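Only one chain is shown below, in structure tokens, and it's the form predicted alone.
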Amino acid sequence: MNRIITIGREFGSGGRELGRRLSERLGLAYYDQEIIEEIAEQTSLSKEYVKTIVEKRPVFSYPIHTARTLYPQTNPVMEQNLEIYSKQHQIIKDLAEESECVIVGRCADYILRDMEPFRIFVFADIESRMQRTREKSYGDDEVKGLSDKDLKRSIERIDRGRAKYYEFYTGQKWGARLNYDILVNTTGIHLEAVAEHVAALFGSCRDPYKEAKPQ
């Protein structure tokens, strides 16, 4: 079975960078934005549009139980959300079957649960995430122009979207410790050092999955 590492992360915690550094240290393929590009190609939708949907809970124009029992008409917005998730689901499975890899976000830990991935969740305190966001200008060219108050609200809004998306498609709580094998707090720590220590786990034992996971 392929070695698969999945990374869930709070916005600004450095999960994406940690994933890339781990892939380089361990010689694994790395998948993040590449998944969005593949979804866009397979659905003929723009990458920008796919980004607005991925990792956000589908929006209903009416309660789903009402739609099912009283109104047979379809909900185009909901159908498109589900179609994109379905494509993402299949792409992630295909990538994991093709090669050993690190996959960031997108419910990969749940989608690949039968393959027993090594599941990491990355978090940090809000001050550290704000600082990292400003330094990296994650996600928005206008980040540097935001006040601390507005930046904090933006980070919290993104995390709420990720949590609702994850919980909608998995039925599990986003960030709950029992859903992951390792929780990594990057507050005040250089990601290069974090990557070194996490990668050492995979080089220090013959089967890190058996060592790290209770039997």
Given for the second form:
Protein chains: 2
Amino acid sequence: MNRIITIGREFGSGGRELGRRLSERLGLAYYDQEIIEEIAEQTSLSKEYVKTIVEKRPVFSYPIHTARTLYPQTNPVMEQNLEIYSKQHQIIKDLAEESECVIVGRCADYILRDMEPFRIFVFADIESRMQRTREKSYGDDEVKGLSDKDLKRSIERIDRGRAKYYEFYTGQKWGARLNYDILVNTTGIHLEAVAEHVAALFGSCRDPYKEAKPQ
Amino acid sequence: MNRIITIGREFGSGGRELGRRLSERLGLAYYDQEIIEEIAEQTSLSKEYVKTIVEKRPVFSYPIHTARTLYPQTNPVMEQNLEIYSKQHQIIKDLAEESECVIVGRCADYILRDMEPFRIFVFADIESRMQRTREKSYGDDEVKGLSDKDLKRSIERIDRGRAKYYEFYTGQKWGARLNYDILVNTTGIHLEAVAEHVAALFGSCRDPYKEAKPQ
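Given the form predicted alone, corresponding form predicted together with another copy of the chain:
Let's see the whole complex now, leading with the same chain.
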């Protein structure tokens, strides 16, 4: 059974960076929501296309620009329709079947539940998420121009959207602890250390040479 | 600043065993709720008594018998009174000031918040908690005689008690993720592996040689 890690995360908590670091440490491919959305837009579910992507093992350079997701996303539940979700759903399954990977967002923990992914949820207090967002958006005038109050509101609005999206498609509460193997508070913790030790824990729990657990 | 770990846990999830393993790995003293209750009963807050306990670095042998807490605890909020809580509160502070330690239960994460403990919450699905309770209570006729349905009810009743106790004394929701640094689902995971990697993560986050964070 493929080694798969899924990451759910509060906005600004460093979930994508953790995902990237885990993928590098463990030699897994890395897919985040933008990548999956892009595949969904560019393909009509062509397995060949997914395979091409997989073979390229997409890895993008740091820092990941957060501003891109801070603005356009207003209410995913209203914006998305079932057809696109179903397309994404299939793409996520294809990616996980074709490659060992880290997938960030997109209800992947739920979609891949039969494949027993190692499910991580990343969160942090609002102050550290605001700080991280400002650091990652350094030079972005739109973020720079936001007052703390408005930035906090934007972050909370995005997370309300994520919660609604997750609940709409999975019928589960976003961030409810039983849906994850481990939940990590990144407030005041170096993501490098988290990645190192979570990768080791993942290794202990998901030994690829161990027989898959009986279903 | 002393290295301190606090552990909140669902009944039957292995929180005490994890606490014991962490205390052994990291060379910290270990205190669980029974120990603290016993100190509270036997002392009228004598610092000397606490110091004696600390110097003995109490370590008890595996397996910890769970049946003891499965029965007597009915509704802690009704049973406890503020005086006992206040006594326990002071004892927990004294223990944490006198020694580097792991403290299981008793709202220690909240009581010691100014000392920046590393706060762990341990949970698992109900099936694995039932299984663990049966294994740990092996030979205990009372637990052996319980049907699965009754055992499940007992476990859920104890956790409702813990939640009420925590919420009554801290004003916080028991198990809410922002009150912890890490939350670990022990379903299908070896506690030994969890202890190893959580201890390493704790080491990275709470380097005793690092300056304490500014308040």
